[in-house]
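Single chain ahead, written as structure tokens, the form predicted on its own.
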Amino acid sequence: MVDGADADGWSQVAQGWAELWGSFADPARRAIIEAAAIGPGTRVLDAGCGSGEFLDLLAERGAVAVGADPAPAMVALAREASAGTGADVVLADIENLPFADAAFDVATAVNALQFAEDTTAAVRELARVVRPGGIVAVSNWAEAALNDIDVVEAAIAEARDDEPYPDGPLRPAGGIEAALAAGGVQVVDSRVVDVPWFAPDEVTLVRGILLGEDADVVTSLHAVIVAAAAPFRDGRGGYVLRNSFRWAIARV
């Protein structure tokens, strides 16, 4: 899977993401609407929005969502998506957003703010385009010992004679409090979500494991991701990988 803040490696799977991902965190996007309070009129910016399926449950909800990424491809997936919620989706990367101080109610990172260069830096941009007492709300991968799909990449990396890539700073309980306080905001609530992810068969479980992979890879590959994930058949042909992501609210 594409790894890393390359816009353009996430712009050529863009299409793929949205089919395969795209929705996979919204157990966790629902979690901060409640947590956030977020409601009809609520001013809310997701940045790092993907192919913006945050931006449709927001206006659900009857907020006003703006969606920035720095994916040319995402952004214009997301433009297609939300084209008639009037949701805006805008190209910017979440560490130089282009909105004025105190624009937004609520400023929402999901899956995102690992990709920043400097993550004190991006909660102090999210930061500055909300309100003073609105909220910043970051979620984002748990830990590995809380994911399947963490024993899938452990055999892809033995396959490849490659250590598993360790976890990142954000992933551990209080991760994402510490880079909250850090960018000088008050953490105010964090909480554990299952985010499971599924396959219907072992073509999408090997696709979706390997999106942005070439032909040879996957092939190379399909064997070693159906015997890892052989645990995690549901008994119809398909898979379900039981994941967890963290979250956590902070006040402006």
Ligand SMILES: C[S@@+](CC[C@H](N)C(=O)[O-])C[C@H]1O[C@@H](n2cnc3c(N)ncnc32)[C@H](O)[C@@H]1O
Given for the second form:
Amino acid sequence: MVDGADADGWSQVAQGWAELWGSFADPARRAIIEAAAIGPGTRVLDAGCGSGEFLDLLAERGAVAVGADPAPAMVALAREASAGTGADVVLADIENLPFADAAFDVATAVNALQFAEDTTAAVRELARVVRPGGIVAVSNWAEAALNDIDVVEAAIAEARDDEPYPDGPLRPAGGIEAALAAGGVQVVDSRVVDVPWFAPDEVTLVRGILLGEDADVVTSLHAVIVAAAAPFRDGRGGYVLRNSFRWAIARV
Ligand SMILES: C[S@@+](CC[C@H](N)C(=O)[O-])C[C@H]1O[C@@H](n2cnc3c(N)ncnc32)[C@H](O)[C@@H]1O
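For comparison with the form predicted on its own, would you give the structure of this protein in the form predicted in complex with this ligand?
After this comes the whole thing, all chains and molecules, with the earlier chain placed first.
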């Protein structure tokens, strides 16, 4: 998987991301749409929009959606995917948004805030572009204990003689809320939502989990991943990994 705030790395995996992971966060996106009361005419910025799937969901609700992402290939895919919806997509990172103060009613970051170099500065920037009384919404992976994928990641780490990947401050209960509060916005709701990930076969399973890794790494870890994911077989040759995202919304 791509590591950190590496726009080139994200560009290299953009196509694979869109294909294998693009819609996976939809339950979190839908929860944010409901919690933030997004509807016809709501002006929404999705920062770290990736391949643009949230922009489509927003457009379906009649919102005026804008995407921002620092990876050029992600921006290209998001523009392609949302071409029919009128959504604008710009090349920008979350800490430096090229928008006027109070330009949006809602700003979101789904599975993206963790890549900001300075989380507090990023939240402040999201809040800057939202009108007073508007909403900043953030969603991220929940802690490892709630995710089947982390069982597989732990097996990979063991096979590589690495320490398991640490959870990071946004993942545990209260992590997103603390980041929002540090950025000066007032948390009004937060929940956990199931975000299952489906792989139709073991090749897709391995490809999805090792997105961005070299072919030799994929080959060498194939058996490790298939063995670790055995409890998650769906009985039809595929795998369902039950994972969770946390989300929180805050008022500006
Ligand atoms: C895990 S993907 C998630 C994409 C999308 N939000 C989704 O839920 O499918 C992370 C995205 O964050 C973007 N990203 C990386 N660093 C960023 C930053 N500093 N600001 C905004 N986005 C960033 C990447 O280019 C990538 O598109």
